[in-house]
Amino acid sequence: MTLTLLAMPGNEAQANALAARLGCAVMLPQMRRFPDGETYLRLEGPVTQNAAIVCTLDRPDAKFLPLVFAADTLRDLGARRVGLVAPYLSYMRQDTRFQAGEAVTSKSFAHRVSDSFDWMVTVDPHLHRYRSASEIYSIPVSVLHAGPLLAQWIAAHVNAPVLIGPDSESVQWVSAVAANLNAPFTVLEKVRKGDREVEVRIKDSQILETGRQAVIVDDILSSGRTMLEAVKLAKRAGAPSPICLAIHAVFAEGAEQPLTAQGARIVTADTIAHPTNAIAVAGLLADAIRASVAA
């Protein structure tokens, strides 16, 4: 494919798997901070006139200036279209004004994004009021599901799970992992006194007492505040020490810690660079980089 595929920091690992299932090379970035904190960047290279970034959205304040930079500059130097391959994607959560005066955030960070690029890849976004992508991004985004390599990953690990989603809006996740793997599962009730304090309950709790290895399946692993109640619920009724399994490791400092220190072991998939992945995503982004440098 004649594609230049740019790596911004931090993203090169999951560049390299893009260029070999692609055929095409990396290119790297000259950057550095001004004395004055501002961004210098240089590209060197050939510029084809489809171009790729790869940058996954994770602490995206200080990412996405440079980013916005970098589309630029591939257009000043010969590409005609620039996509974005954002394996995680930022700024979902505020998804309406939960008080008076609040920002949209979900919204203004699409407006920004749809202005810079073409097209936009992206693995499990999370669409909580959205129905779709495409509600808040005016660009082609192609939004592709992990539930599958979840599966199949818990099939060559585990034998007999039981899954487990830690609140109501994991039971999107959850049901469709136990489905593709048809297992039983529970999804926990979650009640939030906070940021950082939550409390969960289980209706059947039986579902735990059937010597099943429990999997605790999440999309995001954040705080883990959450994933740590469904841990300690698990081990309170029996549960052997849990698996806790999610797509995006975005780790708030120190939050696996407390989930280590239970015993339950963590898996992620690589959308983020993290010790805990384990789920490779390049092969669902390269064909879908394919499909949208094509269309």
Contents of the next structure:
There are 2 protein chains.
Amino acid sequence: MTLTLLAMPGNEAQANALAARLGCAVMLPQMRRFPDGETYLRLEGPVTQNAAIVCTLDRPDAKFLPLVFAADTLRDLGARRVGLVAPYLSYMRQDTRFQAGEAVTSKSFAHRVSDSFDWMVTVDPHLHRYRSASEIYSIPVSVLHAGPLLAQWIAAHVNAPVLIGPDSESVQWVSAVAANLNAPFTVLEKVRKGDREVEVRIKDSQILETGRQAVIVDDILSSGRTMLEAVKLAKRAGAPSPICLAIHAVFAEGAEQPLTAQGARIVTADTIAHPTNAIAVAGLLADAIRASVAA
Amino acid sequence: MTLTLLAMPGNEAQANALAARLGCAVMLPQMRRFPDGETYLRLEGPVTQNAAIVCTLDRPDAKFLPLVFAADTLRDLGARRVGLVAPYLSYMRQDTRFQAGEAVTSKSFAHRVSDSFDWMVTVDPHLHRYRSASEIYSIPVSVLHAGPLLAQWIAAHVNAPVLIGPDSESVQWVSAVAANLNAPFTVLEKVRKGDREVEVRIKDSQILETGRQAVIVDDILSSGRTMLEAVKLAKRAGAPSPICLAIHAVFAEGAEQPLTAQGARIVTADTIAHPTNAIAVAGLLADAIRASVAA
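Given the form predicted alone, corresponding form predicted together with another copy of the chain:
Entire complex below, previous chain first.
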């Protein structure tokens, strides 16, 4: 298709996979930092009326200005519509004012993104209190679901799985994936103690004593604390080497090591480039990009 | 005055100096990073109808989202008008497309700032091709000039100065400060070789052989390369220990050491907090804030 597909730094592999499916080329920006910390950005080559920027949005603060500079420049160079392909979408968690005076960053961020793009495509944003992304984004947003891809991966790689959701928020995930596989599942109870400390409990621990391969499934692997507690609990309950399966490999500094030290195998989708990526989302994204451009 | 004055991290000293002059309190945000790199921000205490955020904008990329989150939160909490006090204003240098496809970051940045604030106060932005900040900012901008403060500092600390402008762009500065002091001055010719390499030449080197104290004056001290070449040239021409006087202490990593190694003394205004700060701009800013709030 006729589309200018710009890959921001770190998104080259995903953009190449998309370009192969969409039949277009990938444009790479020239980017560098001036000595004073400002970003220099230059785009080379012709720009078509339809354009999209591939930029996954983990660690979003430093990425935001370069991203909107790129969007503005595509328009200056002839793009009529510019879409954002953000396989991981940030700032979806602070969706209300839990304490007086808190910034509701999800709304502020959505407002700025909506101001700079015509459409967006993303995979499983962390919708908690929001029922849909369009509650806060004023542009059309295609929300894609990687659950079936996770189920496919399990079906292809695990003989007799038992699925574990690490907290009540994961019920939607785990139950859907388990139904898809016709496999048993359980959901742990999580008690959060601050940003970085959590505790988990299980009600039906006998489900882990059946000799099945435990697969802990979550949407985001960030600090890894919840996943780590779930791994320890699964091991105590008799599931020796659980698989940790997640969509978004956010991985805060040092989050991976304690999991592998427990003998867990980590498998993630490639919404954020990471060595644990084993599930490609390009097929999902490509279909949604095609539809968004045609809309 | 009745004003909520919020100091973003690193701007506490400037905000305290302003608060003392304006007769208001300083609000400090609670800020931290989540493990996934997102910013958490919370404001405590009552917010008045008029609010202003003090946030100097060197190294702007990582500062931008927290800044707009703070502006949005002030409005949520009751502010009707929110101003930005940015003693140093970034993204003023890429003011045109020097090569095809370059991002005109000054316009993109101005658009985003104008979208989030009602007014702005800044000190000597690097206006080059723009005649005024209002060419790109759609909100009222008070542009303040630190030149008279620089002249006052020289008058108080240097007996018989000779002023040096490191390049043709500094003519406006140096000539004004020199006239104010009734002191001789010269302006060097700069040949820029990329972002980080420069060469300077002098036409009237005899002006530096008069035994006067050489004071090199510039608006921004960033990579320090221009200033360093000017220092070396001044020393070769017979001015042993020049003073480097600048408004904005941007100071890229490692920029200071080569200057002090040449025996130069560095003096800056406090638009960006730095150990070389010796000239306070709070008086200038306070008057402009008062006028902006009243407008």
